[in-house]
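Shown next as structure tokens: one chain only, the form predicted alone.
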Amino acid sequence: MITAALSGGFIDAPVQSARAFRAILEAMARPGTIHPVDGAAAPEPLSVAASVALLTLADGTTPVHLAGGANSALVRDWIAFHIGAPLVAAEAADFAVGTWQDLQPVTRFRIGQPDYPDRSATLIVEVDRLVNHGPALTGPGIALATWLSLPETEAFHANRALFPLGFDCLFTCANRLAGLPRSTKVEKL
């Protein structure tokens, strides 16, 4: 094994996992609102919003799928050391992580039951801008509206008409994530 996998986990994982989920359920429950994010680092192309996301949200029982740049032979070490989680595909997984692009097409990725909506896919999106820019956001969670540069808004359209199915979003940059459930109405600009 690399010992760039060996590297880059939580050192106080109880405190940080702790502060980690904090700020993933408030960036989840006020969607559009950025959230900083502290305390791992997965090899590149992950970044540290990604790397704590994972660490947070998944373990040995969920299945993960990377896409694109993000399926590395270093950050598949550094998953199977740190997380062990199983690399599934697209159609099996519990969290993707990668690029908008890479992740495409997202129908691909589960989007729960009828009986069972939980039982959808939570994609990482690895985004170059993280700004309160954009697309109008609007639902629950948010008072009148909020902004948020997402990457299109014609897949969260049709996502949000599957409601109370459809897929979640988590969208890091850097040190930080904001969050897009699948009951958010993104308005264009």
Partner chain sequence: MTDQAYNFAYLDEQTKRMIRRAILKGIAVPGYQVPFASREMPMPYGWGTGGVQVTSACLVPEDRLKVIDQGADDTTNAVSIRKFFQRTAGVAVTEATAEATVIQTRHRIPETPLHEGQILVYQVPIPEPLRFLEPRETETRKMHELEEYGLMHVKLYEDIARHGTIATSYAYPVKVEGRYVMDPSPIPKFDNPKLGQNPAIQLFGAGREQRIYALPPFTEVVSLDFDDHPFEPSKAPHDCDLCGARDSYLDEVITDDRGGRMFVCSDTDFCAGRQADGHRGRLSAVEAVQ
Contents of the next structure:
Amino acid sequence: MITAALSGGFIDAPVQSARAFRAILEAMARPGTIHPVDGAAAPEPLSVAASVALLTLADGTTPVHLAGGANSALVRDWIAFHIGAPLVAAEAADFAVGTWQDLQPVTRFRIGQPDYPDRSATLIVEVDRLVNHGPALTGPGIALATWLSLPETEAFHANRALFPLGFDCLFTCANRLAGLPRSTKVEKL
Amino acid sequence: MTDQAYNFAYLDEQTKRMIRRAILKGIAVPGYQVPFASREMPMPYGWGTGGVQVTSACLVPEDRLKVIDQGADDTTNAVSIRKFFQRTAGVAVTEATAEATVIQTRHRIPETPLHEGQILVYQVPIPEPLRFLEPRETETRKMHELEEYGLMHVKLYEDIARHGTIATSYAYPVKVEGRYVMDPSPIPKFDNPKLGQNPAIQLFGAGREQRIYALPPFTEVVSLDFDDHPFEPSKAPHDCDLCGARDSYLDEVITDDRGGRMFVCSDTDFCAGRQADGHRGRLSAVEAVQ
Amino acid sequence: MYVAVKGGERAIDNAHAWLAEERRGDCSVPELSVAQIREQMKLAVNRVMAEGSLYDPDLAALAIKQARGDLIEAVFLMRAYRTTLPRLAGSVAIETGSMAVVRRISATYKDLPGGQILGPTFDYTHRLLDFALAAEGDVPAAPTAPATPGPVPHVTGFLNREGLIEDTQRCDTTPPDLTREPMELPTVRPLRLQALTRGDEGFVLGLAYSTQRGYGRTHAFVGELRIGWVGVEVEIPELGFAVEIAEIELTECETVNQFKGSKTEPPQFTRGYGLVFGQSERKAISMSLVDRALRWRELGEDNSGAPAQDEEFVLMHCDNIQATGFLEHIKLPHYVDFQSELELVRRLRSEAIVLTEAAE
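Having seen the form predicted alone, please provide the structure of the form predicted in complex with its partner chain.
First the chain shown before, then all remaining chains and molecules of the complex.
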């Protein structure tokens, strides 16, 4: 158990987190594009991509919410050792990790304030499948339209309606990730 | 060679994480200015500390960095910033717009169209487009919240009433995705049309004012105007005297004290590339004779 | 043939070499040591530590040497270095009540427990150039007396016991950190005090002076000004108690401000507070006046529109590193913007001339 908590971090953090951030930046800036990442592995059930995203973006100043299965003792220990983020309820989180089902209801998450829309949560959504097939995405970052295997459309539709408020999502699957900022319009195919 | 005394790309990891989070929120809300805890950099505020922090947070060892000031790679501050990243991040540098993966700029957007995979980082002195109409941050924040941009339109309209035209020639305000009015940094309005639908990621860093904002690729960016006074990008009505370009932004150079002047591309890489391709301008012939 | 200006890199290197030579000055004059600056330019060192937000006299002296005596440049060097330092721990709040005072004066009481101690002050020197100093002789030793042991209680404490001065609540919550979080306005007093203590001495002095002349008058008396050494303690979790890690020199000023009461507060004396690294009493007094002026809202006073009452104005402009950077950046090339303005002015002029000629 102790080994699991101590391992799985970046070996060369400045360079590995830089590469990971570039992948996350491209993912968020071009919703629907899928990017491989590597270098981190939190204990089960977190994917490599979710581990990388947490290590790259979260730290002692960013409260994290572990939803459902992600809230295991092993994951908590790993976060305590590598990230030092306070673990909090959904309503107080800067970052939340879990399956789409475990993150429900997503209306719990912070959507920012009208004068500070940036004070909103980023959901790291673990998915079994991440392919460019599914609901249609349009909006900033997308030349014409693209498609992404989202777990549903209604919640993202509702989130877009809050713009400029809303939460932002990273979808993680094994060692790949894709982004869906609040600005993206999601339509059922 | 990287300077081992400092972390990769100078900033410590916690600072980079904080900046990276701000960049991502900026991407998620295009045109909105995200506050960030700007650090004191080893160069003065006003000399690109915001751009440097954003670049530092974005760089990977594989990058090829281009730094320009006024469109030129060899202006002193561009040289100084480029050297800083060569030393602290050990990245390759280039003057060729097309080959660069990250471009830090002050006051220009390169003439050569950008492509996917590139990041353009702007140095921003005053990020708030409403600042000179309302100096208080507490007020302008409210105006953005309520989408109350009437003051800006009044200002532009007063220009038209007084001068018959909008008398703003640089840092010309734009509206992003129909929501936030944004300052594109002090680029000439000639460059404004390149802001929208650009395939590159555009990031804006204001160090002293502690703000980061962003335009994802292919974002709708509209220069503010009126139906009867549409926005017009403008440049000196000349061709480049060195490469003959008719469609690039020009610097005016005084050549003697009898009113002699010439016009040359402000984008030095663009101009050199055209000359290498055999294009010639009004004064190139002189060179051939000499 | 026109050749564009090139060679920026070589010009920069040469400028730096020249700068180094100028910094050294005439080589027939012995070079200043950092220790000499630290010991003999102490007030400059103090100012650089205060505005650089870093207590390290040796580094401040080095910065002054490197900056050729330009104190704002030296502050800049300290700030840029400070940002790169890891934060190992946060100290316990210092206790100025147990300060080992070298100077302590009150303008409100003739005598008081702990006594009035003039200390090393310029106050009553006649400002006559001392040509003897030019001769660089030794100074005779100053007379000494044994230190009076025991605490030196704060003057405001005496007033507080009588209920004549506003009470201050002890608060152990960690204040926001100006250097780690973006400024959010309106803000809170701890953050304002942070900004003022590292703010430019000249700017804070000017604002304080303006309150004395009626721009947000606060009727200040120097209740107490004390300078001395205070221990800095850090809690060591493994030990379960705090350990003293250093002693630092501080100047603390508490003003006692006449206050006739407002809609929300009864008549009583109110407080302004200044705390600055080193012996920096002009700064500490200025800071306490500006602090008091900025407190108009919490005390239910009117905002008279004075600059010193305007939190956003004060906080956004008191930092000399921000100010000097932005001010000096206008010497960087701006020819792209200038070119666009040239074209605009030419066009507006030609249109205006056409209109005038048409009218004639």
